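Below you'll find only one chain, the form predicted on its own, shown as structure tokens.
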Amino acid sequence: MDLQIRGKRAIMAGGSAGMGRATAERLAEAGADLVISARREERLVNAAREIAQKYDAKVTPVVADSSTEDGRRALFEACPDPDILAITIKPPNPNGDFLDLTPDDWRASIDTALIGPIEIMRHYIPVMKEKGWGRIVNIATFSAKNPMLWRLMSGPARSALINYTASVSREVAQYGVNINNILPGMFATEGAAELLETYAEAFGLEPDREVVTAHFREHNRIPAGFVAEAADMAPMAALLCSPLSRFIVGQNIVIDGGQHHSLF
């Protein structure tokens, strides 16, 4: 399928690994010129080089933490006028006892998962409106609509994010700017692997991988019968970044193998 984005400028914030990298690869494959950002310089530079070589694409790495003003400024300077903006963040660690969470914990979660994406969107929406076209996709989490006690540092901030985008998307759609969210479930990514390292502590389990994996599977049953790869999500993200999604506005698309039990 031709996504009709050849030559368009695209940002993938959080694009050095996992779902961000998988999405960046689909955009590069479709012919977009890419800017990818992340905090870890070595991994980011390697990802940019590998994607550029694999797809004969222009890929610019920007070392930046988008939860900070300095990080966002670096991104804005590197790409002042994108056509496409996709955003994801590193999944936060499991939180353990919810009564132990402090105001500082909540502030960190909000800075990363809510304020960071909102400030990036707020900066670029006027640019896209002026052009008369733009696509914004947030790769968030299904815990935004599927409350999970052990993911309080992830779900609530992203619930606020999808509330924000639901409102804003309906205001800017008339200018050809579409905003949508993808809510992934359990995926086998590098971030998820790092998350599992702290899962045992959060649940008071023995730090044994087999014990942790068994507990995780028991309490996170996936009807599809497997944990997905990042590549299973990326085609949907790329579609939402294209002109082919022109009638999809303000939606929250759950990709979780059937784990979330809801009609809507």
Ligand SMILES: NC(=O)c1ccc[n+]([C@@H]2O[C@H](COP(=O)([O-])OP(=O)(O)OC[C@H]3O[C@@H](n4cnc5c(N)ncnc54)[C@H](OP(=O)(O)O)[C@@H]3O)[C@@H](O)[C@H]2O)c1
Second form
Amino acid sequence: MDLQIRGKRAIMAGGSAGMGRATAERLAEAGADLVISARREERLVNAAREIAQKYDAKVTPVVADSSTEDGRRALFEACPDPDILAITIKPPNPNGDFLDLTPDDWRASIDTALIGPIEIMRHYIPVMKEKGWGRIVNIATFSAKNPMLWRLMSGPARSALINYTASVSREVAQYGVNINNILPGMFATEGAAELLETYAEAFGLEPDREVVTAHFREHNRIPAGFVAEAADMAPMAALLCSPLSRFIVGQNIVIDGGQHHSLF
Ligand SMILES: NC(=O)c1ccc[n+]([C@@H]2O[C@H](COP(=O)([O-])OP(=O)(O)OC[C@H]3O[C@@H](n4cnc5c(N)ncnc54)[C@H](OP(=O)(O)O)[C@@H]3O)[C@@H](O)[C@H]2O)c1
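Could you drop in the structure for the form predicted in complex with the named molecule? We only have the form predicted on its own so far.
Below: every chain and molecule of the assembly, starting with the one above.
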């Protein structure tokens, strides 16, 4: 399927690893010129080089923390006029006892998982409106609609993010700017591997891969029967970034192997 994005300018904010990188790869493969950002430089630069070589694409790495004003400014300067904007960020680690969460913990979660994406969208929406076309995709989390006690630093801020996009997407669709969200379930990414120890701590387990995996399986039934790879969500992200998604507005697409059990 031709995604019809050859030559379009795309930002993948959070594009050096995991689902961000997998999305960047699909966009590069379809011929978009990419800017990818992340906080850690070495992995970012390597990812940009590898994607550029693999798909014969133009890929510019920008070291930028989406949760800070300085980081967002670096992104805006590197790519003033994208056609496509995909955003993902890493929220604070899984929490332990909810009674121990402080106002500072909540502020960190909100700065990262809510204000970061909102500020990036707020900057680029007028640019896309002016052009009469744009695509925005947030890669958030299924815990936005599937609350989890150990993911209070991720889910509530993302519930607010999808509330925001539900309203804003319906305002900007008339200008050809479509905003949608992907809500991933459990994916075996670099980011998930980094959480092994904090997950173990949150549940009082040994920080051992086998122990954590067994606990995880027992408490998270995934009807599809497996934990996904980042590449399992990237085709949907790429579709939402393309002109082919022109009638898809303000949706939250759960990709979780059926784990979240609901009608909508
Ligand atoms: N993996 C799962 O099972 C799972 C489940 C539910 C939801 N999610 C959500 O899905 C999203 C993607 O997760 P993932 O597992 O693919 O993560 P990942 O493997 O850690 O990849 C995240 C990417 O975003 C970058 N990034 C993170 N925070 C950033 C920030 N503040 N500013 C700029 N770049 C940033 C990372 O690079 P740097 O770290 O160098 O910045 C990396 O390139 C996250 O929002 C996560 O909460 C994941």
